[in-house]
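Given next, in structure tokens, is a single chain: the form predicted alone.
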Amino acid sequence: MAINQCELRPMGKPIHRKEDPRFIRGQGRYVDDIVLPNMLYMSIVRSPYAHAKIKSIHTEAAYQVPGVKLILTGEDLEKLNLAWIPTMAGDVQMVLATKKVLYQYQEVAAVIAETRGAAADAAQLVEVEYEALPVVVDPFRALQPDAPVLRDDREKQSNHIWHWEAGDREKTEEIFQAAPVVVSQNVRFQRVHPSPLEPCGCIADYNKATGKLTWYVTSQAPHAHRTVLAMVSGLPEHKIHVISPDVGGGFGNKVPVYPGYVCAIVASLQLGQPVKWIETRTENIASTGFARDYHMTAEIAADESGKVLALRVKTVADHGAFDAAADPTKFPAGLFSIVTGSYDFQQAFVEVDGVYTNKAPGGVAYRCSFRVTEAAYLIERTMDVLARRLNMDPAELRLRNFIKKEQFPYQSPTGWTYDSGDYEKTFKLALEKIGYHELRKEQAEKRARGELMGIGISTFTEVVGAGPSHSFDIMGIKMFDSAEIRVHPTGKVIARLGVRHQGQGHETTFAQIIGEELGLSADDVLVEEGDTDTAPYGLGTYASRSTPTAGGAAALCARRIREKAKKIAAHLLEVGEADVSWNGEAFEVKGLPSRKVTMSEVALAAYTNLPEGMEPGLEATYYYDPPNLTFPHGAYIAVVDIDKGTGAVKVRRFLAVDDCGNVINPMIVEGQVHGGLTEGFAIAFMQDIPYDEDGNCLAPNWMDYLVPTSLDSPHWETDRTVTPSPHHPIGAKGVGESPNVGSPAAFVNAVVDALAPYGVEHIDMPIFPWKVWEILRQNGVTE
């Protein structure tokens, strides 16, 4: 039950989200709700081919459509030096294709007209003559010496992009050579898409009189987008005003800069009118930031008792036509080296190769911190393979290998320093709550009757809070974050932060942090984000970084205000500053708690009754550069039943026990967990973006790329342990990504467990019923 919204000490309370009333009533304000005077609309012409030369582009017929104002081609952009743009991964990407196209749905031309319909109609009349070229959609084929080179613009005449590794190869090899037990498993994490409810879009509004560009955009990182625009376009950064209004979901999809953004801005610069571009669902799925598409092989060396010794991982990452993955500069494979997970390996060696193919570019960290979902899925699948090889209960295997709580801070063999954790406690709570041993007995009884029941375990360590500037940057920009807090004379507060929510509940969460630190109600704190002219510089919201970074900035910014407030309180109480203490709700004289002043009283004095010589006002700005990442963890268990006649999998139970450190709002955490689990369920059982051999995208819409409804989603059981982060100002770690990181392995492990009597050791996702049915048919279980 929610508490009284006006209660002080709001931290840890299930306060109703401030932002929900406007969303529930349909009063949110999104980019496509904005209509500006004289606004034009843009539609993009896209390639039907995955690989083809462009022989000619004819726009004469399209210009005949009434209302058409401008048609941009790649040649037009070349004259402006905007035909190519840098990607976040250090590659370059075509804005509009000129000499050839590299994937189906690639942008070829942009049509700007007075109405959305006219722009769409005219786009259909742009005539592009193509000459088809050989297509490569298999990354292993792309690496063969005789494969056609896709990126002939690069000096390196190969489809190989980069090689990256972590850990100690030599020491890992030594352990493998001597180990009594070695298991190996090939695992593919299929190409999926974040598919937010609101697709990407923008309005570019260039004012020729002032020379200022106002850019409304569906952005997860408005400040970073402004800097990139300034670098690319040559416009002065202080004359670019980025506004990110309400954003209908991001999940990493709204971090990159897309060609449509650039075209809308160029058109507005040329025409001096606002230009709106809102992509269609197909454009969003088929051409913007996908996720995963990792082909992985893991090997575990262990002793005969099940103690793991070393891990060896080799991965091929399919990045599509351009390396546009959103990753910190130093980590081209993101944080995939967290692949040792929650286990105490002596040594590990991880290597990843990025590869170009004729697919859409733009790998994003879809509800995970830079490839952690792939890493967690791989280690949890392989641990189950090891358990089966040793004929050991998978729960027992995990308990034997967890990093112990007394080992923290823990140095992983791939270079990470885990901050804190109690994996055994979290896992035992999960086992007890779901009744693990009873379920195993039930499973044995069902197997004796010929029924198919599976129990899947997944334990994981996330790594979130991308921000320590000594290790993390995007295109050279350090990944700190910021808060600016101003206390008005009446004790009401406005706080502006450098992150940007897409539905996570920031307006409530940050109000609770600030309210707690200042002894005010969260109702008295207004949180604003997403406007680069008012908010301090920040790197945005993705990778579960908002609470670990901006949350830390908010807490420390409020404490900076409290330092000044203490001096004012001493002045009001007519005592020395050393005689004043903060009790969480007011300043009081030490030893005389009845003599006290509240923050509201101090706020009024900050503008009316100051100590002599003190600067008026009560406000502060703080840029928080965290000393380390945070490492939430969890233990998930799935129970499934399989219909032998159809192969359909029913998730009977699913329990998620998370540990995300100190919790700010348990209701919001619960919502984040439910959402992430539902997305993990979709990936395990429903979602894939396959391509045929000609490079045709076979799931470019919600008829073929399935999105779960409430009817599809299982009932989620949740619980929590709390292990605060020792270095975070409020001990919080972040949680939004964890359910998506941990759940796919639990689902797949459960299905494989159900089919284990038939020798099944692995099934690649998504686990469609026909895949299960085919296994059953091959084993004579069904016909």
The other form holds:
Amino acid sequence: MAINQCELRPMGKPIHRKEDPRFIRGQGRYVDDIVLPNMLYMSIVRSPYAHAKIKSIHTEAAYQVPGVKLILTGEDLEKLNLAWIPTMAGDVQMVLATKKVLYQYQEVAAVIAETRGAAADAAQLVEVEYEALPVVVDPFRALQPDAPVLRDDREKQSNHIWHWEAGDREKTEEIFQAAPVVVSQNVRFQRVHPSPLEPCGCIADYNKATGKLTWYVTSQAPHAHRTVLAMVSGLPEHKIHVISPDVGGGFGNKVPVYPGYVCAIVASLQLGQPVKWIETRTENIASTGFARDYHMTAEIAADESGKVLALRVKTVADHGAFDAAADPTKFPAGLFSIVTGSYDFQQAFVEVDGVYTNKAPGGVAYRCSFRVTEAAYLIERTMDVLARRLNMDPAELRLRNFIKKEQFPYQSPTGWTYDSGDYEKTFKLALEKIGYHELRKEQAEKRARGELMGIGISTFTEVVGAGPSHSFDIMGIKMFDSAEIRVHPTGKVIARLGVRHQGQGHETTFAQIIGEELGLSADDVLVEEGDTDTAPYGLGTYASRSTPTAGGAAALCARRIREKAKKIAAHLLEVGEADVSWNGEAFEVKGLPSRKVTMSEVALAAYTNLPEGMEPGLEATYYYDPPNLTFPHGAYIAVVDIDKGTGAVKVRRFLAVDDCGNVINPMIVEGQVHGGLTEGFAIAFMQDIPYDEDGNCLAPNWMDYLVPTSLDSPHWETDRTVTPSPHHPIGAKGVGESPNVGSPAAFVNAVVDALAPYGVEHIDMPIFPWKVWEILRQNGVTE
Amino acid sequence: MQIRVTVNGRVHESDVEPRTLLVYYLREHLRLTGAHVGCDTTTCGACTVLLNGKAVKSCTVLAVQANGQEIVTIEGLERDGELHPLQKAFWEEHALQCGYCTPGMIMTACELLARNPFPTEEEVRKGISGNVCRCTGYVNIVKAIQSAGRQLAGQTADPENRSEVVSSGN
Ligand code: FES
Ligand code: FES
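Having seen the form predicted alone, I'd like the form predicted in complex with its partner chain now, please.
Whole complex next, starting from this chain.
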């Protein structure tokens, strides 16, 4: 097997993944693969109405189904004080509906039975009597004073949840007053869903004898989930054991705590038997954390030469029935303030209003750092609108406005400090590699022949590594992350981390970091995550935070071990510590490089032959609170051709040049970029969760909510520049979400560019062929 | 209902509820959990197995329909401790991330390569278009399948002859 894992100095090498052997054999262990003795199954009864009073619930018929053990309703949960639970965003959410339902597919009752089939059969027989109420699906309508107030449990009698702003309103205003050029564009980032291939689910296993709850769950953040459970259930935290086994993709969808989880736990507590709940695909799309749904207006003030001066943004964010968004509590629209992107604006002012509607709750950071995707899309779209207004090449406009290399660390007008970047270099590489100028020539020729070709650019600044505790928390818990490393006597290592991967390859990359720091092969390092009984406390894997936070923790933890190892090495080499140096693979006597000891030799000595008075063992724990976020960047270019007969857009080429700082495993980075681009492509061209005016979810499955297949998805080209993060222990930045953040704008810019001859300035996503066809028809291009 | 199926070369006799889907029969009765469930609509292919050599979505076949038939699942591909060339190629080409789609993807590729050992990129993309992967973006999956095809056909086989192979397969 071509596995090159045995080499030392593993950092930066395309080592094949250590996790793969189990997956390619079908031996992955996902939640639904786990079967426990006496396990029961749960099925959820959901509301067909988007807004209705619950007049009565009858469970008698359902209880007649053989094998039914328990049926839970909101009233049952009320007695336990669990009918409502806190959300991550500081709101409260119904677990099972009491009195009324607020969105279609809302959880109304939970049926627990001996088999999957019996639970599903009985769920059909739960009789719920509803009385329909007026439905509000449009967030702008929801804000009107005469709109029905949806959340009568709140003090504030309106559908307005919160107002949030960043930047300087007055100074921005002043620049707008005097600016020679102002453009304005309304842009909608539609409601989409992360839709990992494995839906969400759990098994709750409460042992009445020990009082311990073991909870297997599809979780991106097992420790945070444990704390939330302890807070809501009253079970002590040390008696809750959360295990997140292999997870079949998360993309943000597996961060929140869902009502189904709580019901399974309550059922297990009551019955003293394990209870499994695995969602259907429809439940996943129609009731768990969606993403985006931002209605945005951006205005740019500029001078005639195209130099941008100020940015003003107003946004309405549709959060559905409960504000269950994943956002640090200090800023409810998260990193939407990064909306100035890669450009040197003097001033900016951003405001967002959160609104309740009769839709599924959520607002998760789907492959995105807390609304940075919306921000990147908006600025890249609006920069193109400005270029068009000035009749300037969009590449030229960007080159004139980039934050320059010398300006880092760069203070953004909304208060963030960008750590490092070289935007011009990355962009120029992209232009050259794709042959931008030749493509423009080709486009001119095609246009002359009446053909439709477009080139779309997106040069984005990402912001990842949610962690600096001065700004980031989840329900008040600071977002540091952690590593614990033990070196065994034979020089083999077990490392446990507080994050939890869902396909990102942590078992390999963290082994590479630790191997590099300890002078060992990545083969010698076993990485374990996802078990709260063994791993140190951490906030989980989402928002591309694992490398910036846990990666930093792993490196610093290993360095802590190296400090002790050095003392032992000096003892073994019989010299003073000051005379020993680390050469990357061993400790050597300064000036006498042939006298050295390896980490394996030191490891054995740590248990057998220590300096007088030293504590035995070789292990360390490190909680890393990063000083700042990291700011990867990239330059993406899409080339599209449009079929005049059908309006279908063909992505002929797509080049992504990313800069995510120092790279741990280039093969994995490239794979992450491919995956993110495919999700970005889907958002640009295929995906939307629309609702009709009665609040019916119109895309609650993969027949209507489209996921790209191998036939839809383009071939991806990638390249890279490297600008290390100056403050990260290994200079890495994180990459997993960059392609999903950066690519939608490139696709849309390309389509708009192709249609520019017809005066098109903007098209909202998803760009279905019929939208393009309609534009062509109106312009007499097609029948 | 009583059924008798051969799975990965072993005969199993089982009593199943008539409504049991093949995927749940494999996963829950036989504890072969390699085939996964990802959708309710026959869209994702995570549950793909070979039924008499043909790739089928086992969420859309009843266990009773498999009565008397022969099934191969991902667990049946490894021979005497040797990974199947597709398994190796997926590993080498980084054709998986979360691994949830992987067993189904590999089973579909098995049938594809049996028909056409030297598929072009387009033919691979067409061949696996019933299998959704949410993580990899397909580029590396295509590479892995092509590389496995070359290995399966043996180094000596001449890719120039591929057109013949294709026509005989289709
Ligand atoms: S589970 Fe069978 S096709 Fe999706
Ligand atoms: S590897 Fe995750 S769905 Fe394919």
